[in-house]
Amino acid sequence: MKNYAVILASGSGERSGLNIPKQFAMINEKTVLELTLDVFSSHKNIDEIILVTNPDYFELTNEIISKNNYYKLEKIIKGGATRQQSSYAGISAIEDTNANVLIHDAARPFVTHEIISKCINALKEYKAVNVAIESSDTIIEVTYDNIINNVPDRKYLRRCQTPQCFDIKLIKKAHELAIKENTDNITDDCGLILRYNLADVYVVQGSTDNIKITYPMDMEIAKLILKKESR
């Protein structure tokens, strides 16, 4: 069974405080996108990569790709207006009906080979897999007017990361059900599996370094992580 990676790089990065989407920001000598592609391209069990990019930066994406030898990168396609639409565009580009797909945020450049391997191994038993880490903070649930409604037990809470990984038939079915329901605001692929009760979602351990670059401070944290990894 082949393992496909769908890298989502179609966000606008409005919260990053940058003048360019965060996936194109430079960390030392490489863009965030390149750092992410480097990890998946070099993993021995990733067979093909599909890159979903921001339509407004399609040419820039191609320029970046042309400078690198990403021989596993099979397709570069344009994303949609929402993450859900971009994710569906990515998985729809996979014609293989007997495959696994790992959907990953391009803005998480510090995913590791170990995490990817854990996901692929878990897919031998489960059809849906998420990556998550424990929460060091107490999480509260509030009402619409910001009154605490519930304080869940922290030992049952996790902070989700990517990749999120699936049997290709399963995740396509989930997206097709969402389209029929005219739902396009789900920001989490595992959330679609749970919404339609299609399968159990198994959780593998992530890493505190597997951050999603979102805010200006995250770029500084990313530089520190990269410096630590290069030692």
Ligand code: C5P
Contents of the next structure:
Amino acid sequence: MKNYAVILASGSGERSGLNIPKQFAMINEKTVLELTLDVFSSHKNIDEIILVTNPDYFELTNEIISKNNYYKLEKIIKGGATRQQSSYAGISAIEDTNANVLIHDAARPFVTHEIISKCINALKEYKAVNVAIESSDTIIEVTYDNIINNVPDRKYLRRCQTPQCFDIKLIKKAHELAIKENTDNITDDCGLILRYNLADVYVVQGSTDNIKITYPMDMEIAKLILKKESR
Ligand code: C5P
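The form predicted in complex with the named molecule is what I need now, so please give it after the form predicted alone.
The next block holds the full complex; its first chain is the one shown before.
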């Protein structure tokens, strides 16, 4: 069974404070997008990569791709206005009906081979797999007027990362159900599986380095992680 990676790089990255989307920002000598593609391309069990990008940045994307030998990169697809739409565009490009798909945020360049392997292994038993880490902070749930109404037990709370990984048929079904009810703004793919109660979602251990570059400070943290990893 093939393992496809869908890399989502179609966001505008408004929160990053940069003048280009964060996936095109440079960390030392490489863009965030290249660092992410490097990890997936060099994983022995990833067979094909589909990159979802914003049409306004097709030229820049092609320029970046042509500098590298990403021979597993099969398709570059146009993204949508929301992450959910981009994710659907990516999975729709997979024709194989008996396959796994790992959907990953291009803005998380510090995913590791170990995390990807753990996901692929877990897919032998589960049809949906998420990556998460413990929360060092207590997480509170508040009402619309900022009053705490729940303090969930921290031992059962996790912070979600990517990749989020699925049997291709299952995640396509979840997206199609969402389209039927005009829902297009779910921020993570596992959320769709739960919304329609389609499968158990198993969680594998992520890493504190697997950050999603979001705010200006994250670029500084990214440089430190890169130095530590000596990539
Ligand atoms: O906006 P957020 O940080 O949640 O985005 C997570 C990932 O999804 C990023 O890599 C971003 O490029 C991608 N994305 C996308 N299409 C969108 C919005 C986000 O591919 N419309």
